[in-house]
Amino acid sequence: MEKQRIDKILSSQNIAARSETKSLIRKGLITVNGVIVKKPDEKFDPVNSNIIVDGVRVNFKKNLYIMMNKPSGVLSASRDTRIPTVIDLLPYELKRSGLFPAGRLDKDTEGFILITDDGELAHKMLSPKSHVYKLYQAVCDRKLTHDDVILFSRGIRCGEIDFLPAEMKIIDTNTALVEICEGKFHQVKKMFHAVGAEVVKLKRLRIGEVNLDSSLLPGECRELSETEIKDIMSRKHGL
């Protein structure tokens, strides 16, 4: 990896702001490969260097990939002056500049949202060409029938918008699982609306082959494993 300034490395890992790095250097608290750092503009390979700050080794991560169980009432946005966002809910140890939600869930929609600073992966995941399937659980205001399942399987038209065929499985009287590979605005809600049903509760359960961690309470989050990062781009699908 290309060498970076030590103050930039520490800032990117949310360890110390650039001004704080200067203070740490003056106190001799930063070493790289056993040598005390003298200047904040000294450059090092962040991946292959042994960086120690005040006795603690820096575990450098180029990008973060965070699974959050988004609660209702929170915006899928990086910032908002009036309403809490998913970024606001991140614990301090996972906060760093450049993080954003990869895709959006409606304010009242719950479940799995990916937060990352990897723009390339987010773009690929959201592109319809990638066919990354997302699984939702929808609770509707009426009884769902096999006719609804057939209509979804054929593709849905709502107003001037055409939605690709989607797999639906009824799991209770008015509750169904729906899997889609598009990400159009309010898509699941509009598909149900087109067949005469209104969604009263919606939750995303899976992206690609990665299921929402059942141990995460609303608003909680954790980092994805290396395997999950790969699996989130999986093209496999099926209820």
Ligand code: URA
Second form
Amino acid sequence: MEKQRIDKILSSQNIAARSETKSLIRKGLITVNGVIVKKPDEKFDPVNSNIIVDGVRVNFKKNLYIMMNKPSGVLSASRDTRIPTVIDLLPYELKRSGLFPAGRLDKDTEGFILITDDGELAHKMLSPKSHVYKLYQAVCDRKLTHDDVILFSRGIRCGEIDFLPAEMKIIDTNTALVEICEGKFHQVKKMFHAVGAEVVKLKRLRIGEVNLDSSLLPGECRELSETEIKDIMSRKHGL
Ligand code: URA
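Having seen the form predicted alone, could you now give me the structure of the form predicted in complex with this ligand?
Okay, now the whole complex, with that chain kicking things off.
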């Protein structure tokens, strides 16, 4: 990787602000490949250098990819003056500048939201052209029927908007799984509304081939593995 200033490397990893790096350098507490760093503008390859700060090795990550189980009542936005956002819920060790939720879940929707600072991956994942399927579980205010399944499979018109055919599977009287790859505003709620059912609870269970980790309680998160980062872009689908 291209060389970067040591103060930039440490601030990008949320290890030390630039002013703190100066102080750590003055105290001789930063070494790179065994040599004490003397100035904040010294440049190193962040991936291939052994950077130690106050005895702890820096595990440099160019980007973060975080799976969060979004609770209801929280905004999938970076910042809001009144309502907590998914970024506010990140634990200290995963907080760093540039993170944003890749895509939107409504305030009352729960489940899998990807938080990253990789704009390129987010853009690709959200593009309808990529055909990345997202799986939702919807609880409705009425019994769902085979007719609803057929209507979903034919594609749905809601006002001026056309939604592509979607696979729907009834898993309990009022509850269904639905898979979509478009991500239009309030899409799942609007599709059910168009067939005369209102969604009373919505949860996203999967993006691409990556399932929401069932051990994550609402509001909890963890980093994705290397395999999951690839699998999130998968076009495979099927309930
Ligand atoms: N569809 C919706 O209606 N709401 C969401 O939050 C996600 C998909």
